[in-house]
Structures are given as structure tokens and as C-alpha cells.
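Here we start with a single chain on its own, the form predicted alone, put down as C-alpha cells.
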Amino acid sequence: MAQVMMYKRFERFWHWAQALLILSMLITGFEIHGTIHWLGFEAAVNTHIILAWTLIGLWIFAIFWHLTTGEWKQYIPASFAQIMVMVRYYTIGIFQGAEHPFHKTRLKKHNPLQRMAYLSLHVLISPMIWISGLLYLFYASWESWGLEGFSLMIVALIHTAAAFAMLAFLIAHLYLSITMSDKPFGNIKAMITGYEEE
């Protein structure tokens, strides 16, 4: 075994920085809707809005970036053979002490189930959330775009379902952080220092 560079630096700032602020938005988001209440509605809207801007522009980083590197490689879909092979050990194989069948390596660092939930998390779930936020956000410019037949409430439901998709990711993403690895907290502690045995 080697410590590899798993994680570049960009990669690192990228996924903490995106999660706290798919966090904070949550939070605000929840206030909004009046499921908590901590800054007040109109101090939730203001901050859940230069949050969503924040995060817009991150993420048109990490498009950037993830194009010109060839990271976007990483994200390329497997075969439906090679993700039953992964969905076979994480339903059996794992509670019969089966070897892991995907072995991580620079190239190729998410296994087939990865990169299916990657994938969808990118092209499905994350537009819902900007379109359906930029669509609500810009609501008063509506009709001068020739979108006055859109149900305000539609766009509200597609947006709040998007956010509870986001949130069932975050809690997936973090439960198998932490009990998938060899070591302790040993995913975490690899995006953090960037770091991996291979």
C-alpha cells in the first residue's frame, strides 16, 4: 500500500465549501418554510439568496475545472453488469465479509455506484435545484420572458423536492463516508488531507 494523492487541492475546497453551503442553505431553507425558526424570514430569504449565488458561482468553478483537468472523466457511467457487481456486494456481499470488487486509483476513483449517484447528483438534482431557484427567485420577470403559464406553486414543489433529494444525498453520502472505509472516518479524513492508501 502507497499514500497517493487522491484529492487535489481544488477538489478539497470544492466539496467542503459546496457542503457547507448545501448546509447553511438547508438551514435557511427550513427557516423558510417555517419548519425552524433562528434568523427570522426575511434575514433566511436574504441569506438563502446570497448563499444560492455563492454556491452558483462555485459550482461554475468546479464545471471549469473538472473540464479543463479531465476530472469529468471520473463520472463517466459503467457498464449495468459492473454496477450490479457493486450493488450485489453492498446488499450481501459486505455481510459476508466479501472483498470490496472495486479497488480506488487516481483514475478511477469512484466505483460504478459512485458514479451512477455522482452523475445523477450532477445532472439531475443540482439543475432542478438552480433552475427551479432562479425561476423562483426571478419571479417578477416572468412574464416579460413569456412564462406567465407557470404555476408558481409548481416551481416551489420542484424546488423543495429537489432540496429533500439533495438532503437524502448528503445523509447517504456521509453515512457511507464514514462506515465504508477500512479505517475510521477513513474517507473523511482523505478528503481532508487529500490522501489515500491505494
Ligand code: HEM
The other form holds:
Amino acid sequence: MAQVMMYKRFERFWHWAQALLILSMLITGFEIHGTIHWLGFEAAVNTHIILAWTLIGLWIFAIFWHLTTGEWKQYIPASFAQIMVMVRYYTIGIFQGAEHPFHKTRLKKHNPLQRMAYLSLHVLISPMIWISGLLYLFYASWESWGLEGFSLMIVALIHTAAAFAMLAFLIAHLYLSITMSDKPFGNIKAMITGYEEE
Ligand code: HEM
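Could you please show the structure of the form predicted in complex with ligand HEM, as a counterpart to the form predicted alone just displayed?
Okay, now the whole complex, with that chain kicking things off.
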């Protein structure tokens, strides 16, 4: 066992900034939707839009960082057989005290299931939320962009569905990061300090 820098400084910044922004956008978004009554509709819309631009800026930096450092390779999907090994471990092995089938290293820090979950977040849920969000934001320009055939209701529906998917991801991610560690809050500490045992 050796302590290694698993999560670099930018990665930790990006992770926590994104978590904070998404949480705030869930709160303001569901206020716009009418589920929560806290800031008031107008303040919620204004805050949501400021946070949206901040999140888009953060994603641009994160994409640049992943491409230039080669960290994007951490998200290359594993084979179906490798994914099934993980599924078998989480559904059966873990209850029988089986050894964890995946050993984390600096160059391969996500297990096959994590790779699939994070890839879906980055290439499905996030683009779905920002493309529908930008369409929502620029509704007044649809006609001049030749998008008059689009339905605002469908765009709003896609945006809200993506927000629910984001919420579901957040709950599963929090549950797994707290429970799937040998030490109490080990994964959370690693994402704060950057260091983890390899
Ligand atoms: C990143 C780019 C995003 C943009 C540009 C954006 C933009 C918008 C806009 C313009 C609205 C409608 C405001 C109005 O009615 O005037 C809205 C609503 C909403 N947003 Fe976002 N948003 C983004 C991200 C997010 C995220 C990350 C979440 C949650 C995880 C979220 C959740 C919601 C929800 C739940 C609504 C209410 C939808 C409805 O009831 O129709 N948004 N967003």
C-alpha cells in the first residue's frame, strides 16, 4: 500500500465546484418548476441563469483539461464481461465477503461500472441539460435561427427530465461514495486531499 496523488488539484476543484453548482441549480431549477418555494420565481430564474453560465465555463475548462492531460482515457468503456464482473460483485460477492475485483491505480482509477456511469453523465445527461437549457434561454431567437418548428414544451420536458436524471445520479453517487470505502468517508477525504492508498 502506498499513498498516491489520485486526484490532481484541478480535478478536485472541478469536482467540488461542479457539485456545488449542480446542487444550487437543482434548487433554483425546481423553484422555477414550482416544486420549491424559497427564493421567489424571479430570483430563482436570475440565479439559475448566472449559475448556468458559470457551469458552462467550468465544463469548457474541464474538457480542455481532460483533453490536454490525457485524463479522458479514464472514461474509455470497459468490456461487457468486465462490467458483468462488477455487477456480480455488487449484487452477490459483496454480501459473501468476496475480494473487490477491481484494484485502483493512478492510471486506472474508475472501475468498469464507474467508467460507464461517468461516461453516461458526461456524454448523455450533461449535454442534454446544457443543450436544452441554452435552447430554453434563447427561446426569443428561435425564429431567427430557423427553429420555429421546435416545441418549447418538449424542450422544457427534456430539461426537466435531465434534471431528474442528474438528481438520481447525485443520490446514487453519494450513497456509493460513502458506503464503498474501507475507511469511514475514505472516498470523500480522498477527493478533498487528493491522496489515496494504491
Ligand atoms: C447548464 C446549462 C443550463 C442552462 C442554460 C439552463 C437554463 C434554464 C432556463 C432558461 C430555464 C427556464 C427559466 C424560465 O422559465 O424562465 C431553466 C429551468 C430549469 N432548469 Fe435549467 N439550465 C441549465 C442547467 C440546469 C441544471 C444543471 C439543472 C439541474 C440539475 C437544471 C434544472 C432546471 C429545472 C428543473 C428547470 C425548471 C424546468 C421547467 O419547469 O420547465 N438546469 N433552466
